[in-house]
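In structure tokens, one chain follows: the form predicted alone.
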Amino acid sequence: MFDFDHPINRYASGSIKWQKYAGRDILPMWVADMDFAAPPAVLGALHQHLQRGDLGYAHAPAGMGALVADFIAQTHGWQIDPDWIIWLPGLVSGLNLACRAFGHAGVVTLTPVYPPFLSAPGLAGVALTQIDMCDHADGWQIDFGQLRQRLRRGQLLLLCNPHNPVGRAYTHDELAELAKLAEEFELTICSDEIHADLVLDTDCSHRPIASLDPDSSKRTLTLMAPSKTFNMPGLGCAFAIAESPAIRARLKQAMAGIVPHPNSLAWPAMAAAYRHSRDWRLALLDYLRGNRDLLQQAIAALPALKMHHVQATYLAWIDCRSLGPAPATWFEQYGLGLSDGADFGAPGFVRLNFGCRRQLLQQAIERLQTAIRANTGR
């Protein structure tokens, strides 16, 4: 029903992803922005909205909160009250607001991690504690021993669930252990769950940490958005969910006079995504699974690289430490534009976005193979 192999001209849109290497033969596989067209229902809703000619300021339409709550209930089994929702222009804004509102006793996070987790505390003028995850043979794991030793009472825990860049979908037991620590150390949790709808493994499911128990719900600020799932990040629409009135009040106070609501195009797009694009999401997941499997098989055959199985997201986290300290720059010589692991707190790694046409991914794999042969001779 949906053609994910159809190419679209992203240069014409001023794409940050594609213009980074404009004029150079480098495939952009870096920023978390898929190359697929947005769902037909979303494009149709935007077209209909533009035909009315109304681009003025706009509140959330009536029923939008209930629509989001229904999607979350149907997709993740989490029952929320629409009154718990605070609209945001982007998830990164939410991370920075959380550090300003709740990070006074310090912020703790698990690394490697999405770069704004590392920059937001400094921008808020608060201390950051980084806890390295463990790179085990069967995948990345939380080092609960180190976490317990370094936690301080009242800190803000910035959690990425599912985890970007390592592609983990945390288990119930892992989240329960985090929740137990949060209760013991009186932590506020800010959980980035923007990739919640992109769990690829059919034997896994996303579990919002706020859904575990009443205590977790009352201490957690959950950040979500349709932007990654339905490939519309440029529209600037996201939301925070918090049961606690106190958490909502402090977040709104931090927003006052600085953070706008989503723009007028975001509302019809969000409604069409959550109401009419659920089949598109399922088809997307099937396509991304195929891309992931193709990439994992290719990486497994390359002696200089290592990549754990990706349970969620469309992002591959590749260990290139055998190639030297700056593999992302080195790969550009072979026509590949990848995210530098140093930006995630892990030099020697790269992140590859496989949310693209399969033909483009095959070209990227061929360039990976050429680069590794040039380095290793095989």
Ligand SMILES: Cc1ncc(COP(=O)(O)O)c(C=O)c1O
Given for the second form:
Amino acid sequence: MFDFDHPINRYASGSIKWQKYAGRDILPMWVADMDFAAPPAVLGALHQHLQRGDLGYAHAPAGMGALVADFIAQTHGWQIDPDWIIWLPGLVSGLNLACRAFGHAGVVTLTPVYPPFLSAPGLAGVALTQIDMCDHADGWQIDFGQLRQRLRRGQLLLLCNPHNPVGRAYTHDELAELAKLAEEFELTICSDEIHADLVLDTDCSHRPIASLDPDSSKRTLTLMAPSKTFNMPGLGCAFAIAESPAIRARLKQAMAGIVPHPNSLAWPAMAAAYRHSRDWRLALLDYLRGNRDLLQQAIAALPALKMHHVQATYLAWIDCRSLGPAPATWFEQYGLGLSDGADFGAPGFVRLNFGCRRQLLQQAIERLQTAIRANTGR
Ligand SMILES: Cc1ncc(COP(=O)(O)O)c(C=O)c1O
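Next up, the form predicted together with the named molecule. The previous block was the form predicted alone.
Next comes the full complex, this chain leading.
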């Protein structure tokens, strides 16, 4: 019903992902946007909007908050009040705002992690504590012992769930343990859940930490967006959700005069994504599952590389430490453009975005295999 194998010319639209290697035979498998066209309903809504010719300032259409709340209730079983929503032009803005508004006692996060988690505290002039995750035989785990030891009262916990880059969808028990620590240390939680709708494993589901219990709901600012799920990150539409009026007020104060609303095209796109693109999302998850399985099998056959099962996201976190320093640069010689683990706080790792046509992924796997074969003589 939806053709995820259909190629689109991404150079023509100025794609950051594709322009990086323009003119070079390097497959761009780095930044987290997918190569698929956005859902037909989203494109249709944008066409309609453009036909009216109006690109003026636009409020969120009536009912947008209720639509978002309905999608979140149906997809994640979390009941929110539309009044808890604050619109944002992006999640990175949200992470930086959170550090400015709630980070005065310091920020703590679990590494490796999406690079803005590491830069936002410094940009806000507050201290960052990094807690390394444990690389267990059965997957990446939170080091609760370390976390407890290094937490300080009143800090901001920047959580990434599902976790980019390690691909974990945290379990109820893990989140409950985090929530218990948050209560004990009176933390504010900023939970980046941009990948929430991209849980690939059918036997696990996304659980917003704010939905765990009343205390977590009151101390959490959740950041979400349709941008990763429906592949429209260039439209700049996202939102924060907080039950606490005090958290909302502080966030708005940090935003005042600086942070714009989503742009006028974001509204029809977001409405069409949440209202009419549910089947597209399910088909996408099927396709991504196929890509993930293919990649996991290929990596398992290459002893020089290691990766854990990816439960969620379209990102594979690959341990290349046996290949020596700077593997991302080294892979470029073999025609692969990957994200450098050093940017995520973990040199020696690379992140591979498998949100692409299967044929392209197959080509990337062949290049990985060639590179590893060549490495024997390295
Ligand atoms: C965890 C996480 N948060 C935020 C973003 C970016 O959000 P935005 O484009 O809305 O600023 C990404 C994109 O890769 C991400 O993976």
